[in-house]
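Heads up, the chain below is alone and in the form predicted alone; it's given as structure tokens.
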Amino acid sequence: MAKKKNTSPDEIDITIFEWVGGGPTDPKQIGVPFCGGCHPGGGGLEFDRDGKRYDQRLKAEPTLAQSLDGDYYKSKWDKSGVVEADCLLCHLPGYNFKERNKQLKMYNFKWAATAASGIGQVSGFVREDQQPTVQYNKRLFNEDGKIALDLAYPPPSENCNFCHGISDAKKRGFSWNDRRNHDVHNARGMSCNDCHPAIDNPALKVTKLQHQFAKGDENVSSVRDDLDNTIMTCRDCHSQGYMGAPRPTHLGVRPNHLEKLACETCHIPTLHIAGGEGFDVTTGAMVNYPVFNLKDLKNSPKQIGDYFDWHPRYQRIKRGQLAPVNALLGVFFTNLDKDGIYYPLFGRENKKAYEKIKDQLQPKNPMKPELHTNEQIKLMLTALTETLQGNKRFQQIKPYYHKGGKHYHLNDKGEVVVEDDHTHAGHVEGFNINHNVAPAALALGANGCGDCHSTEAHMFKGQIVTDMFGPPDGKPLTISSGRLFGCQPWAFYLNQFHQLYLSPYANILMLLVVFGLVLHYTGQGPKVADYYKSPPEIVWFPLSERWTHLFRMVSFLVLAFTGYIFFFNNITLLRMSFGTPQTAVVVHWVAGLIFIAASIASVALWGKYAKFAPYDKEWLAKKGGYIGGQEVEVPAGRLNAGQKIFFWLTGILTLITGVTGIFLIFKSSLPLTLSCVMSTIHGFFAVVFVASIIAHAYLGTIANPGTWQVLVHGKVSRSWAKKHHSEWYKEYVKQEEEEKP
């Protein structure tokens, strides 16, 4: 957009006049002018930056058209008139939007509303130096000369689509009232105004009469940021039942998914009309490319808006959630000036250089050069270096070519240098995708975790274009979707194991463990002998050890219970037991910290007894008498070899699950790759831990009746100690003899 004050024509690209009505000159071509086509008039379409009407001022000061004033340079405001606020654009059903665009492109600014509303038929075009005339439709007028139009309030959605249907198809693959690109809200008869009403906001000094519409928080645009988040969100409507909106329970969705994923992520899995992949301005005109069919480039959509199924890109939006977006990849040129700023080149500057070398490029399509080899890029950069000489808006000439996260320039030897593009131009942001919401049955997760976590799913493994014309052959360069939002491929496969195999089949593993213990019990029976009836008189577990064991046992049971809820995503049990996911998480954290503290205490208390001794080999050789069905005497210290193995096993498992669990307390701050790794390790070893504890509990209760009582009073009989812990009993008797007076 041209500045108000300029010192050279080189500084002027699109003037205000061209901004309103610029575009193809063929009146039969019904397209959209540069920007005026989607602006309803008034403001900058009516008044200059000094607050004066363009037409009136230019008539009074005709020399302004020859000046370097960005509002008037080479303009015809005095003949075209201005675009006053056109209420009919939104409020008149049947408004002819194409006719309005044609009038604007032909510089018939003040006649545009008359022609588009059908009030009159306009002949003659200012752009062709004709004086437009109007033949009014007298059937619309009363005898007194007044007109009565059937206006609609709120505006019909069709009128909203005059602008948003065109621009948002390119930005987001959006369409409305479309059987191929349906939307559940559209299917329920909702209109644009239901979600985007005129708002009252005293804090912003906004009233409905000011025509300020509720809006979300666009990821790319900076238009009216003061109105951000004035719209009701998906969560607002569906938690309050607004307009009869269903209140989903999401019983099959992990609570943290509801926090970290925008609703649109799952509910807009696929778009069904081609959005834009990007644009290229090499020729001087903006050439738009529809999304690519990466599996078959020849059968890619021909133009934006064609029917074509494609999946969005995912990135973290301003509120920190992962959301679907469409990133329009820019392919364009800048000039690095002495002030260190990369200034985008104007269309005419690109065109001048391209015209000079287009015959040498010999592209398949002369309107789509698609520069991708160093030879082609060198030709264009060299031509720009030559054609920009003498350009008064630059203090130095150093053109750059930007595409695919790289920028290219010529060094002192005239060779092409390729570097990572760390400028703002190299930062890719996507346009938020919010519409064309699929029904719940088609949402991601409706068929289980595999909708996102399988190798065929788009969420992590889908390919996203990062360079539309990559070297060396000009074919698109891609990256896996997961890499874009921070998940390394190896971490994805690890997480895939967690989601597709560990979680679904962990319960089977537990059942197998229990089944194995049942087989052991039925085949061997409990260990019952006369010495169990002997009175307990030797302290085996002092009070400190019993309390430590109690804290470990209770905290582990809490961990296992809450972990079961998280692992199998049992939302019903979660709500019954804790009310909210946050409460369950806090309980899990607290129990985990208590368990870690108790485990550290247990190492301090039992560590010296858990050291392996030579006689443990005999215990292991005879399997402690647990397998075989016959009682056998095996040597053992205060802890037998099996208990030592279990002690160190639980110590290692505590260390692994404890460290990963502490990391997961801060999961929201972790890189996604690390989060996936920690979650998988934590989940896998937690399953092993629970299976180990089940076996331990069996051996300490059912398989050895009476053993559990030791945890209460801490004492055992002499015969039991001599039978099961002979080496420790010898030391006990020896110490007992030494302590006698």
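Here, rigid core means the biggest group of C-alpha atoms that superpose within 1.5 Å across both forms. Residue numbers count along the first chain shown, from 1. The structure displayed is predicted, hence computed values, not measured ones. First, how it differs from the form predicted together with the partner chain.
In this comparison between the two forms, the rigid parts meet at a hinge, and the single option from Arg235, Phe485, Leu655, Ser300 located at it is Phe485. Note on conformational change between the two forms: two rigid parts, with the smaller rotated by 27° relative to the larger (from C-alpha fits).
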Contents of the next structure:
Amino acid sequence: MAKKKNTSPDEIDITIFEWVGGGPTDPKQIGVPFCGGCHPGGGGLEFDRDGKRYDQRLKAEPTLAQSLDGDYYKSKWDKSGVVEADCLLCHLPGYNFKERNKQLKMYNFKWAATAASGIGQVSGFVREDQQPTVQYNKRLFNEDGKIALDLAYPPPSENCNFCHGISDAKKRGFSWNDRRNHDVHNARGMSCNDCHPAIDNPALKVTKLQHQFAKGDENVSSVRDDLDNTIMTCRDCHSQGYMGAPRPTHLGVRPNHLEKLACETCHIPTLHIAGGEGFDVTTGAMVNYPVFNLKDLKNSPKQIGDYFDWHPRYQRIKRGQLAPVNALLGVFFTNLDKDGIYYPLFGRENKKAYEKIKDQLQPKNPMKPELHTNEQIKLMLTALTETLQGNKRFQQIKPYYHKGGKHYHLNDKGEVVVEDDHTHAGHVEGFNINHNVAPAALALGANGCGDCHSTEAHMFKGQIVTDMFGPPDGKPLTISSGRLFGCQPWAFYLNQFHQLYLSPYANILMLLVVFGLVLHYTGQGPKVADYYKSPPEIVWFPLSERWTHLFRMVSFLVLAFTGYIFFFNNITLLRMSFGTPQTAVVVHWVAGLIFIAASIASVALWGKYAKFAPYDKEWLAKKGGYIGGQEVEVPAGRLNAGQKIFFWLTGILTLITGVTGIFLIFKSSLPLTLSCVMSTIHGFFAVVFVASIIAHAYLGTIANPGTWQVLVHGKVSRSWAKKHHSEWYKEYVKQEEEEKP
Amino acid sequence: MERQNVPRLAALLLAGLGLLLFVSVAMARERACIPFHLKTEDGKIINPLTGENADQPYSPRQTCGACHNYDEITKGYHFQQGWDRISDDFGKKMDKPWVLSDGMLGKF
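Can you return the structure of this protein in the form predicted together with the partner chain rather than the form predicted alone?
Time for the whole complex; same chain goes first.
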């Protein structure tokens, strides 16, 4: 918008007068609002920046229209009148919004309220140098000349949608009273005002009369940010049951999901009308692009608002949560001035250059040049360099083209240089999506975790456009949705490995282990040992060791059980066993801490026996006698080489899962990248751990019948000890001899 | 119930019902806007039935403002859209000198 004070016509962008009355006036578009259409009037449409009424001031000082005053430059306020706040735009059901736009575009500013309300008909247009006249609809008036209007309080949603239906369709695929692009609150008969009433809050010094409507915390819009979050939140209504809002239990949802994700993330999975993908101002006009149909580009929606199903982009918002947004990608030009600032070029500046090269460019559609090759970009930048010469608003001419996170400019040799765009123009910020809420049964997660965590799901793998017309062929460039969540790319891929391979294939790994063991069992059979032949009389494992093992075993079982529930998000099992996910989480990490403690104790108790000795080589060479199903004599200490390996393996696995697990207790306070890494490592090694414990349990039970009894009384027979733990037995006997009186 | 009490009770009931009806009508009307004269920008009455000033458009400020506090109402951000904070220097601090306010009137 034009500044109030200007030193040259070059500095004057769109004036407030044009802001109100601009826009195309052809019959097809005359009813479509330009800026002023959606502005209800009052404020800047009535008073200039000195607080004076435009019409009165211009009548008094007609030369202002020829001055460089941004409020009056080339204006006709004296004839058009001002736009007072049109109360009926919001309060009159059946208000004719198209008529308002027509009146404004024809400069009939002060007649707009009369014509659009239908109270009177207006003929004649100021834009066509006519003096408009009014013909009132007399049937609306009482005998005494008073009018009785059926005004709505609060304003009906339909009226809000005159403007919000257009602007918010573009920003976020919003529509209301739309069966296809449905909203669960709308379907329950709620209106805009139910959530966005006039604020009446002494603490904020805002009275109801002031018409400040409760608002959320939109990312991009900045007007009256001090009134942000005056709206009731989802949580407010749904915990208090306000207006009958059901209380959600979210039993199937991981607790951290409820913390880290905005409600909207799961509850607005899909929008059903096309929002805007972005805009391009190369031609001088704002050309909007509806969201692309990436699966079939040619069948992309024709215009914003067309029925089309698409999924949002996700971005961390001010609340710190991941929330659905729609980023309007901007394609535009700036000039880098001497002060180091990239000044966006005015529409007319772009237009002048574009008109010059249009024929050379030969775009398929002159309205949509979609510059993407270096040649095209060079043409336009060269044209701008020429047409901007002498432009009084700049001290230096250095045009830049901004598109898809890159900027392009010409170097001294006139070649195009491409660089990452770290300027304000390269900053992509999405418009929050918080309407068109789906019924709970359609929310993400209603069909299980696979709604997001699967190869097909949009949440991580959906493609998000980053450049509407990318090099080399002008096709859109995209990125996986999950890459925008704010973690490092490699952490994203690690997480993908977790979701797409580890989780789905972990049970196959388990099955393979079990299958291998079954093969072993059927092939080798249980080992024929003399475990039962002679009575167990010597203590192999004293009580302290048995208890340590018991603690490890029980806590491991709990860990594996709860871990299984988390790994596969088995809601049924979770509800049956723990009720809420929170309980299961706490049980898991408490069991984890016990397991770690018991593991430390076991290292203290067994560490010295688990040191490798020379005879272990022989044991390993004979494969511990595990193959063959026959009892083979192999040298071994108190622990045989296999047990030693297993002992250290569990030690290492405990260390890895333990350390990562301790981090994960604080998962919700970890940075995203760290928590991604930790949970992938934890998950992966937990799977390995469970697989090895299955093998361990097999060897300790059916593969070697009777062995498990050692866990109970800790004793073995002499003959068995001699055969299986020869070195230890030798020592045992020696000690026994020594102790004999 | 004694006979002579019946008419009394009936009367009482009727009175009660009447009161209810009155209250409900009164409550319904309480919020509704009453009939009013349209007014021109200069505050003159428009009466299309007599033709008084009937060639002029009505002014919301004069018409609605006669009973409602127009100035207070138009303080809302929908009306101001940043105009209440607009200044040629607004964007200088953030190195965006073209930004004149935080609302649609001046943000671009």
